[in-house]
Amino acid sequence: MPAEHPDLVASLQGRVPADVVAILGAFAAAGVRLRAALDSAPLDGMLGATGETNVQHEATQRLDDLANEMFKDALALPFVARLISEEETEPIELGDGAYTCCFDPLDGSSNIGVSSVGSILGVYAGVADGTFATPATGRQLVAAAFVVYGLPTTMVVATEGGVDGFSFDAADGSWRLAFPAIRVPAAKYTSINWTYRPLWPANVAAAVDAASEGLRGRYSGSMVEDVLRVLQMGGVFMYPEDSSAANGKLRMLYEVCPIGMIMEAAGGASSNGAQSVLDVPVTSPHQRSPLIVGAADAVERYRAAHEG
């Protein structure tokens, strides 16, 4: 763990293995690189796509090819077994370690120069196997954590033991915690492409009244900034399935379940529409579902009208 954060530091002392502290460590200190490629991306010539194309068929944008660089870098440590990136068609296997971290390097990037975008991490136990032959569950996620590359740039770490928020203290270079020991609030926003309606089936449409009733809506477009706005301010993110996409848009191992353990670790609830997401078994490496989080009553709502 590089000395500068020692906030981060004494946040998960006693509540993670040392591994995983480190894990984490790496995480961050790769966010703060990534921040300042960020930053400097208009003037460095780095905005604009890159002419290829990912696994899940998106434009891939330089600054994805710069992002899932720096964190392949920083997470391939020795006790890592694997990595799973959205930019990688295959895991990457490293060795015989404990841990396998997939994560969604640069989560939004359809938003750079215009909004937030963002980075999210999941940290697996026990998932030893990149063929996926024994299925996974977010239930072996050990901590996950995002960060929000905005104003300000803010990390949220969860474990087990609960979820802290931080602040880039860009005059030093380090992570302070500032929103210790988030709570989800009640619900106050819903956060949906709304757009996207005349693609719903009918029983999502009634999910999404149903979830949405009462609430003001807010949606940037930007996953990791509606769900810091769920954590901080309270209400519901929802990116259901679609007659476009049956199965859900949005990637489990490193969208879906870390999400997912972030909010039910804050003490909300997250859902695929019928169940807890950290429960649905994953039985590839970019497997998609559908996600809703936020406030218990908002997701039940949801889930409730969702199965009629």
Ligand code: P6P
Contents of the next structure:
Amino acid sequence: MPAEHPDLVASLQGRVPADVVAILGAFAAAGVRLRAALDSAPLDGMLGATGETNVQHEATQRLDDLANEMFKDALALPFVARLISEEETEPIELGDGAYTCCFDPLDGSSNIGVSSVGSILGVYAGVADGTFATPATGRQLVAAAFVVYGLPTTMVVATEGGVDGFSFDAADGSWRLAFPAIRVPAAKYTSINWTYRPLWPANVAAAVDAASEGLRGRYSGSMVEDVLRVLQMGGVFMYPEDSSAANGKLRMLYEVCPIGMIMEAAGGASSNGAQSVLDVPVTSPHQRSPLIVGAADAVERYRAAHEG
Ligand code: P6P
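Having seen the form predicted alone, please provide the structure of the form predicted in complex with 6-O-phosphono-alpha-D-fructofuranose (P6P).
Entire complex below, previous chain first.
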């Protein structure tokens, strides 16, 4: 575990095994390296697309590729059995370790060069083999984390024992504990892409309106930024299904489940419209799901209206 992140190590003591501390430390260190690359990208000619498309059928940005290589290198640890990345079509089999690391190396790519982007990690114990013949669920998460490369650059780390927020200290290149024991405040903001309303089935429209009642709108196009706002100021983030995407856009293993775990560990709630996202069987690496996370009362209003 890199000595330069003593606050992270101290916060995790007694909460997760040493191997998971090492995984989170590797993620944190890669985040520091990626932050520097993002900051200098306009000057280094690193903006723009590669001309390729990924398994998600999305145009790949140069920085998507760079971030993916950084996290693949950082997380290829002896006790990691497999890596699953948004940017990799198939799981990367590493050996017989006890953990599977699933990550979105650069979340919010459409914001590159303009506003916040992020990275997301889920550390799963005992996940089924690479074929996912035996359904795994988000309940197998032993830790989850995300970084928001914004002002300030912030990392959120969750284990069963709770959720802590760290702020990047440029003076010494370390992550400093800034927001210990985060608990989701009462709902204040509603965060959703309202332009999709014409595509929402009637129950989704009713559920979004019910969850958003009395709240103010904020939506950045970068889930990690919107989720960080919910964690710190209260509210609800929603990316529901619609007529063009029956399971929504977000992916279970490296977006939906890690964010759902973080929100539930912070005293909030998660839902796919019917149940906690952590209880939904996962049977393929890039499986998608609707995601509603935030203050428990707002998520419950969504679920009740969605299920009628
Ligand atoms: P839309 C970024 O690509 C992302 O996965 C999330 O970070 C973000 O919340 C969402 O997609 C934005 O999608 O359809 O609103 O542009």
